[in-house]
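Listed next as structure tokens is one chain, alone, in the form predicted on its own.
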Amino acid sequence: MNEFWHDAGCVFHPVSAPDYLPLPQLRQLQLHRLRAVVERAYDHVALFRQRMDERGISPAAVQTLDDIARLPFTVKVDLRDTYPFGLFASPMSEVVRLHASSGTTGKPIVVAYTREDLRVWAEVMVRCFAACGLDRGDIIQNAYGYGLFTGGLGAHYGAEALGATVIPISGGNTDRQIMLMKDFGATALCCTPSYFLRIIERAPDLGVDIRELPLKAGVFGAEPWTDEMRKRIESAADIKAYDIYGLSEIIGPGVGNECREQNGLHIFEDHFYPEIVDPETLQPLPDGCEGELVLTTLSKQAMPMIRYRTRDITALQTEPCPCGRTIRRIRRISRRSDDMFIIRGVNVYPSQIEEALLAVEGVAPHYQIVLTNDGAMDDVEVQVEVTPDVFSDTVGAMEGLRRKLSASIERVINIRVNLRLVEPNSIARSEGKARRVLDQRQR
């Protein structure tokens, strides 16, 4: 790869890329962008305008980066109140695409994007990839689900871009997945971490050894992972296992990507600007400290974004990579703060629950989280399917298993969960994101 990524070629140069500017230039680009997407928000989108006219500011007050802290914050419940169209800062004449969310709660979330958008969405999942150290010449099998969805299209546009062959497979068909994998010679692969742990549990049965195929490289993302999942799938299909994050309320994935030091995800900062505030206080904090993740666009024209609360709890980390990119890293994501559920006056996020199955010889990479009550108390119940050579070994085997995990999970929460040893293959399997956590609780 010898040429930045431009509009005529689109081709991609690392070594030139926003990704390795010097500090200094990066700023000043980041602030450029900020007080003009400010502006732009202000003039044309009704909300964002009179949130700044109540607290007495107007876009020429964003003199520095700090002054973004005294901007308001945007909420998801803001795009289900605007539903569809009232967040748009540019006229229908000039949106190209219109992607939604699935919406649990009635309409869906709503996103837009001009050209330029397309653009900028193109060129930061090209860096994704890059990062991943895949290039042209590549076979990206695109395992991400099309249509309203923003996985599907975000990732196959930007491997187009970068060069490389895309299999626009879609989701789900897991058979098929396993067969084109084989027969196309595959490289890389986009997916959810749980479904591609569906298609390693799967292909034995086909007869085929994922260790044997051309494929190097698992792009996953769209549900928190843990670095012991991360762990189970590189060790069992022989690859590198790379985590991506992005939102549809920004852009769609895209937002950062680990390099290949796997160590932090690089959010593309010139484009996505990031805070940690306090969940509670929603104050900013400093570099290094643990708190929910606030993203602003800074280029953005048709749905910019300001201050958006992701709910997603990591932190920044401003140390050099080894990569040599100057953008800087948040630790993997592995809970939100609207994931936590309480026992028993105790926090608990599926994550750590996650952490401690894995920690213990003899389970699957497949469990669920069952909370129930007995109208005073809730209570949590996991289940976890443990391995075919544990499963049938003598009772005695499984209680001691039982016992190790039990105490595994008190160890990480600090309380004792009921826990229940299933058979393999007997939690369903998600061909998305897995539903980690039933909750029965009668409220």
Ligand code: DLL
The other form holds:
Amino acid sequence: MNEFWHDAGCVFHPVSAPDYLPLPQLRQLQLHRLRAVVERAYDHVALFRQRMDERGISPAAVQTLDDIARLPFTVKVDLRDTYPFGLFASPMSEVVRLHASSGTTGKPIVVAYTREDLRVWAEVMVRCFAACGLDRGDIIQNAYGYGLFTGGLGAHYGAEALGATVIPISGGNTDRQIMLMKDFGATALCCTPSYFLRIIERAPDLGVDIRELPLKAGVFGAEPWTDEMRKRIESAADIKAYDIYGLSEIIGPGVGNECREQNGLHIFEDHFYPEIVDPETLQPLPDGCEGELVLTTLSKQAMPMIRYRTRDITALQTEPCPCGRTIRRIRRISRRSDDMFIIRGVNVYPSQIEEALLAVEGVAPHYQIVLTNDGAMDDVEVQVEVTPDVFSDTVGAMEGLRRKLSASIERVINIRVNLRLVEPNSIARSEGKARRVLDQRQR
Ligand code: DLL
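Since we've got the form predicted on its own here, give me the form predicted in complex with this ligand too.
Full assembly next; the chain just shown is listed first.
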């Protein structure tokens, strides 16, 4: 077994064993856990029991994995409606940690963990790091925010369980991040991709060449980013940039992660069972079709989630991965169904704009989409920073670049948008999740 992992070019870590389970064994394990979690939720969560009773189904109705499609969905509003502890399936005496998502309006959503849930969380994070080629001996700088956000503590305990050295610096304070990265010889960095852009941009001002540092990998997630952005990051910093996915409702970071192939994220499906459904009809879609990702936690104790609608749009990639892992992959998540805006009748996602902008030379990876309206008519302006050398160029050169960018966007979304080239450094930088869309529409 040891040798197999070695041959597959993967970092050996015994905790990663479930990544390589033969499929019949994996399916059997999933069914066993699914039946247990449905029973647990039915016995301890009033909302779930009520929904099952309304449909006239009991936990015993789950005989095969396909029977999951008979179970009711859970949505974010359910967490708000039962705020703060209404979906807990464990008594408070067994809950050892709470996290909460910030939420833009009103109350946050609250999630809970038993000690066993924390063990599973650390385990899946170890599997993420191993998939990024990290191991004992690596120095992992963790710039995800510590606190109620799941990113900081999730990555922290995973890195410790891996046996790596953790620098628990949290988000922000960019100059200090760069100083410690250099002085401590960090070999990996965990943060949002947009925050890493900020670090890349600031380093030369401090006389630091990121390309010369021991840094070899980035574990970037918590927000959508495109392959174009990955190319920019990898070439600017001379590292491998891996995509990590997760959400508070399911566990936090560690639901899925890319392997060295960087072609889709392996879902740790022995703990999180993925389905793709049509977001309109809610019918399950066949493998390979794009739709909404729905996740069921197979081992969560404190707060099991049955068929949670993530709003994240992706597709299941079921073809075997050359890395040897048998767990399925999802295509990287470039959009959420609720990110979409409609301009002159056309559905547009911020990631489409990012892809179109970054395909053109001469623009920096910093952009913002501003939505305005004149009565019922919505309008959009895309603002993108140009690189300092372009900015000092002639008006003609700037106009040429503007036209190229407009054409690139039009090719992707089929409509023309207003495009404004702005000075280097004029768009706000983020330390956590970037805010790409500024909605200034008034109704
Ligand atoms: O962002 C957990 C996390 C922390 C993931 C650190 C990765 C790294 P929430 O704040 O609950 O949890 O936000 C979850 O963020 O439903 C996606 O829409 C988005 N998201 C997270 N990771 C990715 C990713 C954390 N790699 C929501 N690509 C999710 C695209 C992502 N979107």
